[in-house]
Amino acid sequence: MRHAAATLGSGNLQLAVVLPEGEDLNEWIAVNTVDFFNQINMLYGTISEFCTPTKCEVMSAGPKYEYHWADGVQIKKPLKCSAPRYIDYLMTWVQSQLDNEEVFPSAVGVPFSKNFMSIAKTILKRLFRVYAHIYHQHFSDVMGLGEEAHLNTSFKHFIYFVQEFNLIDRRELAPLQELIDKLISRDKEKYK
């Protein structure tokens, strides 16, 4: 847990996360969810090589978390897949979320649709399965790469701003409860 708690030098999070005065919640919400899916992606990217369908048969975060792949379209019945195999069609599901601009207007001024939380809330779900996988099964391979302090600095950023707009039910959260209440508990030391 000692290389758990290594983030990089990035000020305080907890208030990089507040809405800015002025600014619309949606397209706060839009734009920090486009930035955690870019983020995870490319910190999923720099193990994928030791994530192997024959390593990681199974989507998990420990033992005791087990994620089945559903996107209710094309996979209506919650499929048991690889990790690998989950997390390519996380990726994909979300980039065609992100894509539509029915969901996430891109021109300014287009109003978000109806049920946009509900799909940010959604993805922000599915994207904390990807830390969890990463912690569980692969933080060695991170250690190995020297990345601890990149993936702690964007998991506490991310936490900090799926709780400022309760954006994931506690339960959700379970498989990194511990390493989040340390995090959270150096920054309220370090912020008094």
The other form holds:
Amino acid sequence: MRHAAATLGSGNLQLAVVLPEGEDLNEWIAVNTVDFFNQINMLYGTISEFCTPTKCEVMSAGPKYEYHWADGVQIKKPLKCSAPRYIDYLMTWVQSQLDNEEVFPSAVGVPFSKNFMSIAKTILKRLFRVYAHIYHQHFSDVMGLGEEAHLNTSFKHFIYFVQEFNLIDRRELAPLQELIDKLISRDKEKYK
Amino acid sequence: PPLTTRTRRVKKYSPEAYKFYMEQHIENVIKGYKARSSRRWQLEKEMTKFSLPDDTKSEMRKMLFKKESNYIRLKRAKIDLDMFQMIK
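Could I see the form predicted in complex with the partner chain next, after the form predicted alone?
Following is the full complex, with the preceding chain placed first.
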């Protein structure tokens, strides 16, 4: 992958993802998850016209990885569908989780549910797939819109965050592992 | 259930809007991190200046942590119309 060139000129994002002293872990995971969802939602919204059922017949991340949709509730048997449909299911599902007060309580003082962390992990695992699809199938579209620095920075922040708290299995990250190594090693040079 | 065009939740965004949002957002992430660290550091400095007893110090720290935590929760909460009661 040759894409990991430009990022936004900013400070060290790796320090910014660390759990602040005295902060509740769930609260920290929640606020960041919402932010990443908004970023990915907007990003995909800028390239959605290029991601059509004919151009992206399946939800893929390069030739080696293909995803089938199942949410375990409405769709139990993994459904092979086009990328735009898959991403539609995915974003709708994530939105419904974020809107669920039992999972993401918004009133001060209401505690998180016991299964919050496992839901957050599933959300982040699925959001990663949208990044993976965009990098593999739509990077030239992203370049055409001049968004590559923004995407790289968004993705790098996401990766620092999920790595800091071990939120996504290494196996799941495989479609973009090369890019991840590249983005991180460049930062190591910059902030050593 | 099949997703129709009507139920599609993916909205179009202009690249300019996305880029502007990202530039602001990353700047705010870095600023927010620095500001939070500095509030924490400021509290320690003040408490040392007034040589507060240890248990008072720990109470003050807890209060700051609570405020910080509530603040990020409020940042996450969306405001919509049904949160307001119509008076007139």
